[in-house]
Every structure is written in structure tokens, then in C-alpha cells.
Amino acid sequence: MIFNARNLPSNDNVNPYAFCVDVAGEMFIQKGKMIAYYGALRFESLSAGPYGALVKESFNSPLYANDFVVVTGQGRLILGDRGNNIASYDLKEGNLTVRGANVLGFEPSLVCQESTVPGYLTLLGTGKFLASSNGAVHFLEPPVRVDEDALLGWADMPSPSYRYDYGYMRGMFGMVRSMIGGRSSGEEKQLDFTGQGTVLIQSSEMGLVGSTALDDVLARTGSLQQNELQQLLSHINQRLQQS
């Protein structure tokens, strides 16, 4: 099928990997995710003078300020994210926390702020936002424990706590993996969700398609404890000395 400005879906998926947004005013989107558009749209950095009041009201996330732009005007905007799945979510006086790298865009009627959990953004209020994932997204009711690599976010509930399986970590495979600096698994460390609300998970334990190994490492450092950061620094120094 050949699409044009008239037959594109309205605020819906073109396919699982692309989404068409009807822009009528202003919207925040992640840099580099526009793949096409119809109409008269402008893309401006958050630091642009005319948008100071908008950013002050809706975007309270300085660590992510360079990752987003403001779209203004009238038109139809098609977003994509390197072949990852894209879905839209409608909040009604809600509170939803999502992995920061996965937030593609949101309406300025929502307030975006940094979560108390490093690496995540919290969206508050009423409006639509878009997020990407490696595979389809599923919704779980707590209490539930989740592999942090598969976690996309959580809605209307307290932040999770970490749960470690010390028996597994002290086992032979855990010891070997720790010594060689290998990737941990969900059997060793999970996020524990309790209370009322909804947990969002993606259908994969891998990061977004197209992200580099460095992107994955940087995304994970925000959730590391001090002793884990020290281990990471020690491992990096060893690798630097070997090279």
C-alpha cells in the first residue's frame, strides 16, 4: 500500500514499527526519530527562545534535555526507532514511569520529570505518549518480580525494589560470570513490584535494536549500586591496562 497525507492512520500505528501522529500545535519527540512528515512542521531544540515557557511547564528533565526537540505546526508526523516496536499510551490523570531511552514522544499536556529510579522518566497528567520496545509490550498485575532487562516501566504504583538471589550468585556459574565480567541474568537480580498498579514488560531481555554496546552500558550505570560501580571501574581499568 502506498501512503499519503490522506490515507495515513490518525494517531495510530502505520505498522508495528512506525507510528503516525497528527500534530496540531506542539509535541515533544526524541531526536532522530522523525522518518517523514506531511504539512508545515518545525523542529526546534528545547533551548529555543520561544519555547522557554513550554519547557518550564512540561519538561522537568535536565539530564534528557539534549535528547528531545519540540515539534510545532500542523501536519502528520511519522516516527520510527530503528525497527523497534512502537506503541502509544493514553494517560488520564495518571503516573507512568518508563525507561528514558524508550520514550519517543509525548504531548505537552503531560509533565515529564526524572524518576527517583535512575535511567527512567516519569510522565504525569492526562495526554498521549509514545514508547519503543524490543518486541511487543505486555501488562502485568503485581505482586510480580521482573527481569530488569525486560522491564519497560510501571504505572500508578510505588517504585520497585531490587531482589537478589544470593544462593544463585554464590553458585559456581555466578562466581565464574562475576570473575569474567559477564552479563548478569534475571535469575540473579530482579525488580520486586508490590501494591496496586500495572507493570509493563517487553518481549525480550535485550535492549533496543540498533543500540550499541556502549549505549547499553551507559543506560545500565544509573541503576548500579556504589559497590557495583567500583567493580565496573576496576574492570575498565584492567581492560585499559591490557590494551
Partner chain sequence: MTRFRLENSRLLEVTLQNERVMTRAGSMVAYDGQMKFEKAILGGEGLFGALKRRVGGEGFDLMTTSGTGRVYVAQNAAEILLVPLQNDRIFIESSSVLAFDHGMRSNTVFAGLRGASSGQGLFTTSIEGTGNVAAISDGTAIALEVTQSEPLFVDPDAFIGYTGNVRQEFVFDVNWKTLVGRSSGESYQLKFTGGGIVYIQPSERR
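Each form is matched to the other, and the largest set of C-alpha atoms that superpose within 1.5 Å is called the rigid core. Numbering follows the first chain given and starts at 1. Computed from a predicted model, the values in this text were never measured in an experiment. What changes on going to the form predicted in complex with the partner chain:
- Annotation: Cα of Gln231 displaced by at least 2 Å between the two forms, core superposition.
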The other form holds:
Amino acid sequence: MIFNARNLPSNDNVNPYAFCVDVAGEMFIQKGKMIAYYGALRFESLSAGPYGALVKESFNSPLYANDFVVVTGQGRLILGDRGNNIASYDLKEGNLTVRGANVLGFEPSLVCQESTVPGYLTLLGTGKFLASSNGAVHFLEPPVRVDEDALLGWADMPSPSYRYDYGYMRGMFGMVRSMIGGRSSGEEKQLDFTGQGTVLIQSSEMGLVGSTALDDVLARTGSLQQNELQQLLSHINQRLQQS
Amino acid sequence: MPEYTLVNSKMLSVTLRNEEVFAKRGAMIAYTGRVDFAPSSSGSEGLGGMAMRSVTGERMTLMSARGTGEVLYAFYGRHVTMVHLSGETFYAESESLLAYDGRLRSGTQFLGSSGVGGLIRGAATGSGLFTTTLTGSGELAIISDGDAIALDVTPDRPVFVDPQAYIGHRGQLRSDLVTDVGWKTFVGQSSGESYQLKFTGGGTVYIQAAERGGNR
Amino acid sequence: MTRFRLENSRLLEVTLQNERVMTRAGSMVAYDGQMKFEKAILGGEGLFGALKRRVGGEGFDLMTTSGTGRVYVAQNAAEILLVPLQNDRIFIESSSVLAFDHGMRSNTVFAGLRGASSGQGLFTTSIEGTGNVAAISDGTAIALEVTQSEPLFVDPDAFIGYTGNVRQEFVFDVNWKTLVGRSSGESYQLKFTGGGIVYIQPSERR
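Can you return the structure of this protein in the form predicted in complex with the partner chain rather than the form predicted alone?
Every component of the complex follows; first up is the chain already shown.
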């Protein structure tokens, strides 16, 4: 199949790993996810003059402001994300929280806000957004416990809480921690979802570039004062000496 | 018995009814119901296997999941393949084994030229040529980078495999480590492999479309 | 023409009947029959090419496999794009080349300023003649048509190759680097005009 500007799917997947957006107006897209386009498109920073009103209405996340751009004009835009699967989601007066790094784009009819869970963005309202996942997305109903690394997001439900395996708890009391060794795995610590709604999971976020936790920490250092940065530095040094 | 279902190409669901399943540590991604997880260094394998592994430094840490509910497994976006056994033995490269249960008896076996020479060579390269053997009737799940590929071996057609691409085999097969100058110099250069695995006899060899330890 | 067949989307099977095939070094995962492996130099590349490769750090080596039997080729579980050519020519990003018919002529072309900033993709390989060309693609490759009236813009990291009378330009755009390019990013985009087909992958090159 050979595609051109006329026969490319309109707002649909080209294949499981590429999505074609029929741009006619404005849309928020994550930086670096454009792989090709036909037509006359412009990519502008959120801070660019004409978009003040748009950002005020739809983009309420200083932490992610530098990760997104506004695409405008007329054309067919193809998005890809490191060979991950891409799916589009239609929200109708809904709310869906997704791992920030996996939000590839959204229509300005939605409002994007930072979740209280670090590393996640919440999309509210009515409209379409695009998200990537390692493998196809699998939907689960609560009650369910999920490994953080495999969590993609959740819809129409309260934020999760952590649930530790009893073995891990005992380990914390100093008995068997060394046997299990090092970092906890999904078997020892999970996110516990209860109530009504839907949980979205993927095979793993691992294998992807970058770490959500680190990105989040780095983004937050921007607002720190001089003395706070010093405290952070000594904390890091202490941690490094311990390990 | 535990019920295995592929959710999609990269995700396995195991339904337990007061039962137990052994799976690769770190592969559990979600569960419902009442399930307890505990490290199980050996699965249902004997002492011999453990001794063998400690000699070579090969470690296969398994987690046992016991209880009633549904457990979902996935591992770094690897593809999952189900294998059905009926009274036979499956040899799985230890890192490629995702899940199995007590219906299968596990052990450890070195793959390649037998004897001390072979053992040292395998251990020296750290390529994990120790396989986990699973014997009996039941199901097991293996993981691979890209879908697993089954290659038929017949007595008149031996197959040569890059050890880094090997994930497992079954049937009446003999395996040998073979060195080939061309292979040594040009094929395995990036991974430093100096040999290939030669399978002769009758059976099936499973390979993946990547070398273990690649950049994925 | 040597028989190329995709065993699945990530594994190429090449059947040889006392024939030869060129494959990327290190990409063979299995074979049967009687095979011989030899180091090969990318055709027409010469000393200059070898030097360029060293400068660019591409580490792109080919080998020739000859004999009778089946050869299985794969690379990092990437998907494989098969392009059969009939007396035609493909320009392909060197790091994307997986295998091609031994009977085809290959050459390494210096692709202008391309990659100067990232040290990547300094060369494009041209493969010409009649036969099969296999390229690796992170995710399923997409074929996009270029016509006089419809130029195409592509992220250099997603570019695999092109066929036809296509003109490739480097468009330097301040916005591109700061807004669209990845952090490790390119300071330019590729613009294709003319008439032909451009192949891209839904991912940046690893």
C-alpha cells in the first residue's frame, strides 16, 4: 500500500504504530513525535503570542509546557512513538488520566491538567486524544492491583494507592530484604485501584527511553530556590555515598 | 489446573482457582482476587539443578503466585508464545521462560558439547546456554523479542542457530557447539560469539528475531 | 532473482540454490544446508567510503553468504521492509540496510550535510538492478508517495529510503530544532519533491 495526501487515513491509524492526523485548525502534539507530513503545517511553542487564549483554556500544566507544541494549518500529519502502539481515544464529558510521556496529542476542546500522581496528565471534557503504549492496551475493571511499570492510566475513577506485599513489609522490618534483593518488583508493590471505572495497562513502560520518575524530579527542580537546591544536592550526595 | 490465555501478543493471563503458577520475577503486571506472591528460587526443580546453576552462576529467579484470581504477565514488551506439552520435554533458554505450573517437572541441562570443556566455554561467555527443562503434560509460556519462530529439524536438515537467538527446543534433538571461521569473524562480531549451536535429529527449534542483550 | 520471504514481519528467510546474498554483518540468526560466510565490502565504496564510515561511526559491514539452503536474517526484532526492484534503484539509509541480492550493484553516496550535527546517517546507500532489497524498520514501515504537487516533509530519524525521481533537500528551520526535533535532535527536516516513493519508520533510529 502506497499512501499519499489523499488516501492516508483521516484521524486514524496508518498501522498499529503510526497515526495520521487530518490537521484543520489547532492541535496540541508532543514534541518529537512528528515523523512526516504533507501540506502546509506550522509548529509553534505554547509560549508563542497567538496561543495565549488557547493555552489558558486547554493546557493547564506548567510541568509539561515545554514537551508540547501547537500544530496549525492544513495537512496530513503522521505521528510515531519509538515503534510503540498508538491508539486514539474519544472522551465524552469524561476524564482520563494517562502517563504524561504517552500522551502524543489532544484536541483543544479537551482540558489537560497535571494529575496528583506524579508523571501523569488528566484530560477532561469532550474530544479526541492520542496515546502510545508498549503493545496493545488492555482494559481492566477494579478491584485490581497493577505494577506501576505497566500502568498506562485510568478513567472515571479515584487515584490509586500503593499496596505492598506482606513479604516486602517484613523485609522493611529487616528480615528478608537482602534475599529478595535490590529494587522492588511488581510482585512486591502495586497500585491498588478500587471503586468504579476502568484501568488501562500495557506490557511495560520499560525498554522505552527515559524514566518517568527522573523526568518528573528534573522538571520540578525549576521552581526550587537556591537554598533548596543546596539541600537537594546534599541529599543526593548522601544517597550516593550510601550506595 | 491454571488456565492460560493470551490477552494480546505481549500479555498473558493466568486464572487460578486455589492453584499455583511459577513465573519469571518482575513479569507480574496486574492481578485481581486473592493471590500471594513469594520468591521461589527453584520452582519444582530438584537439587541437582540448583547445584548446576550455582556452579555456573546461572540464576533463574521465579516467583510463585498462589491463590484464586487472575494474574497478568508481561515482560519488557516481549512477545509471548504458549507451548503445549504432552508427555515430553521442552528445553527453554532460562531467560526466555515466562510461566509454567506444577504439572511440569523442571530441571537444568547444559546445551552444547557435553563435558567439562563445553561447560567452561558456555560459562565463560555467559550466554546462558544452560537450559531449563520442563517435562510432563501441560502448558508453558515463553517470551521472545519479536514473535517466536519455530524451525523444523529433520535428520537430513540440521539447523545452525546463533546462541543469542536461541529460545528453546523440543523433540529428539542433539545439540553441539560448532565453531566456524566465517561465523566467528563476521556473524557474531557484535556479541563476541565464537560459536553456533547445531541441532541434528528430529524436532523443533524456537528462535527469536534478535540477539539477547541487544539494545531493546 | 534470489528468493526472499518474510517468515514473519521480523524475520527474513532467504533461500539459496548455489547462490549468494549480501547481508548486514551480525544479522544472521539461523541457517540450514551448506553455507559459506565471507566478509564483504559495500560495492563501489572504496577507500573513501571506508573512511567515511569510520568518521560517522556507522559500523556498517556486510557479509556474503553463499551456498545452498535457507538463511534466516533479523536485526533487534525490528520489522522488515521488502522492496523488490525491476531494473530500478533505491536510496536507503545505510543503517537500515539488512540484505539484498548479490547480483545488485551497491554504492555509498555522500548525502550532503545530512547528519553532520548528530554524527548519524552520514551516508546513503544506493542499491541498483533487479532483485530484492530488505530494510529494517522500527515498527511497520510506511510508503509515502511524492508528486510535483505534493511535497513531503520527513523527520530525518524516521527516514528509511526512497525510489524514483525524488529530490531530497535539507530544510533548516529554527522552529524545527526547538519545537519538533527530539532533544538529541536534528536541526533540519527532509523535504522531498519530484515523483517517487519515500519509505519511513514510525520511530526515531536507535
